[in-house]
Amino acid sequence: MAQAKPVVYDLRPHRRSLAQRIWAYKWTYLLGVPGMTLMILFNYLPMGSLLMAFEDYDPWRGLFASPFVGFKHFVRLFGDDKFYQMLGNTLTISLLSLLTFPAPIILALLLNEVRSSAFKKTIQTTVYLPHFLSWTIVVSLTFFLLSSEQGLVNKIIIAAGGEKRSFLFDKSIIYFIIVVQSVWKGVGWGSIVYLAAIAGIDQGLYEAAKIDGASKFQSIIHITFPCILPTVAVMLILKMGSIISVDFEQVLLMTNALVKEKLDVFEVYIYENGVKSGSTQFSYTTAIGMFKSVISTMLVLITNRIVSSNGMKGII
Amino acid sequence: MSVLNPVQKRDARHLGMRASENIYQSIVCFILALIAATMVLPFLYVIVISFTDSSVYESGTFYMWPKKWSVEAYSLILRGQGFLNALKATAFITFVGTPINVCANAGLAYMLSKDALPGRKMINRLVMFTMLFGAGMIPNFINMRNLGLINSWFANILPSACGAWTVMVMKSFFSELPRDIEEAAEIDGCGTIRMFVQIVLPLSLAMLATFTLFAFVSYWNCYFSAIIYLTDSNKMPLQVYLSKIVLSTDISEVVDMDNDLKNKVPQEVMRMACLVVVVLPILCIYPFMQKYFAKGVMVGAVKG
């Protein structure tokens, strides 16, 4: 073109049509065909098969054909003692690992007092490690520390003159074993979100502190914890939103004879009811499912809600 | 801390707040050192048993430092048809599944970025829900059993590939990118693809590393996937190994070694030999994600 065209500015919304819009994204699209393919695949095909927690299913019959109960499964399950085990010791679970809470704030606070950089670092990356290991490895270095035979501990006790102790199959502390186990996998990870919030204050409010006498101690109770206090509020509310769900793996591998009325739980019995022993029991399973992620799903939006209106960023 | 400020620097001249400063810091770090040995003592111990002689493990002597090392425990394992069959396992889950996983995530995170992108909204809300609500373990698996997955490793691949959080994060990232250099490659005739390919991710290589390691990490620790999905029990992968041979009392079947290679090794030493095993690929890749933490990527993600 030999004249160059006159700017014109076209102020008017939707030049062009729909169809051109999609059209002129077209490779955008396909870069995303992947991802969506095996979202539709894996997470919303499945949500079909929840049509079986309301009819008797029948697998020669298939889903559509199996004949219609309304919320039989559902009763059955609310008048179930097991139901009630099962919720008494997923809480259980839940709040015993409330208690730790505070952990990883702790051992950012602890952190974030260190000079030497290199130590801290070193400190850091240590405290990390374990959240990247599989429950697996978790659990077996559990066994290699307390078996009744070979574990550690009981060689100690014994070298010292004690009794040795069936630590695994005990039911009094077995929770207590598993609080443990959550809080060494997960305390050092768990610390990072804090220490980010703890970088974030104001150093010129510690100077006027130092500047008006107070302590160490003093800063750290009126300066840090205030402003990390929004942090906690946060990561306390995510948590209350998990608290019907506990670590399936990690009970899974926890679990024997001796210990299973307190590590029955509604992934395992799903497991074994519904996935081990075939068919039979499909529908019951899928109404157990149903219900926790129902509740689940719930919880997340009502502590979604509660971190919004308090004017922090909810995850929704 | 290289530089003083004033308040500091008139801190210092009180020898005795210098003092009281010191040993607060030692008392800080004794306690950091404190929870920071019990996550290594138990992998040391765990790998000097599996380095012990039988002899010296049997005697019943326990010492942080072998008198007499041996490598038999690894080579027992090692060489055993079951651990071979794990590790093809999980050597396919890990191998196949981790460019699947960072290649569809990245793909619909940078579809996602683009706020002009007709349906975006809506996507992004799809994508949001399956953070929210899942079908549990059943409906899954009846899924998995019509599409005709079951016993095979795409079952342990495929359904964690694609993660709304790993989208979200990814998402924002090529959100952040400078729009000049995208804009400008347009202008000069580069099309979605290429500019995808030879622009935004050689940008991202920091975020992808990262998340390359966080499939990694992810599909060489699975287990939960493998138990429900795969019912061969040839084809199970080595979290399953490790926890049949820690779980059981008589590992010789597990470890389908020579008979008369049985009782050789202590059993305790064979299940510590195969922790160590298990756990080396995680640990000889933790330095390199280790690096990323402190920067942007981790912080921002949780910020979300």
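Positions refer to the first chain, counted from 1. Worth saying up front: this structure is predicted, and the values here are computed from it rather than measured. Between two forms, the rigid core is defined as the largest C-alpha subset superposing within 1.5 Å. First, how it differs from the form predicted on its own.
When two forms of a protein are overlaid on their rigid core, residues whose CA moves 2 Å or more are considered shifted, and Glu249 is not one of them between these two forms. Superposition of the core reveals a Cα shift of 2 Å or more for Met290 between these two forms.
Residue displacement note: Val259 has its CA displaced by under 2 Å between these two forms (rigid core superposed).
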Given for the second form:
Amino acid sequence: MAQAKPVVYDLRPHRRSLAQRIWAYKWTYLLGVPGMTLMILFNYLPMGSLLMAFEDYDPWRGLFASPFVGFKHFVRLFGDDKFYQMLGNTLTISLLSLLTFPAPIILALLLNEVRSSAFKKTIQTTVYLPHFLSWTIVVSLTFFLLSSEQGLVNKIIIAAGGEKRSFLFDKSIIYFIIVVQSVWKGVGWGSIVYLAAIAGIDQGLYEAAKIDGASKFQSIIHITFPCILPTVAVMLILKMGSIISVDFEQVLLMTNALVKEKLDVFEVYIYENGVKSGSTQFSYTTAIGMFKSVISTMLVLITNRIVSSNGMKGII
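Now that we've seen the form predicted in complex with the partner chain, could you pull up the form predicted on its own?
A single chain, with no partners or molecules, comes next.
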């Protein structure tokens, strides 16, 4: 009598073709079409213009017919007497701003401990509002406070028997003013991400800590902060991507003849050489932008590697 063959079940997942997988999730992909279209149009297609950095671009000849010059514009940039001054100014402003990176984290931790709903909403509205003000308004408020003739601070100093000071023309404190403006404008908005991360923490952890006799401060140090640390790491990586950049509008509006040496940065240099002067230095200004992009990418990759090597998940 012949033995029955054992039944073998194929437990491997059925391999569907790419077309079948796309069709199975067609509505999900359809929802992503507008966003992908915008990304392709405004993020990927413009990358083709980076070719201008390696040629003497002539608008009449077009991108692909202009003469190729290799690294000519990069050599000019690195040989420019102002290059190292601009690099130093940009890094100084960015690194000083980086020192204020914990500010939104601290604000989020403090707001999370506020128990009065009405008071919490009032504080949130107050600290979020500056984000929606343009830099023109922020600089105007700075002028109103620190102006030599009409500034509120100088009026208080004079009323107290002191001598007025030209804060906006003082090279020794201009960086401090720039950083304070940035913190005041961005700290409230930056705290939203951390408040969202805090809201996702399991409340059972706090209850267990309370039973064990932990204080509020101990709960923040040993529960809240470790739980939002992955979010902090991601935000730090993204922050490093802009370390070689400053806010163009802010710096431009704060620049005057006496502090120009301290506020001469790449963004203003590109504006003055590529727009304000009416020149057609498309290739040179593109080379400057490409240099900044390469440095920013390297900083993001390095920071991401450091974060990943410490057991946290980066963005790549």
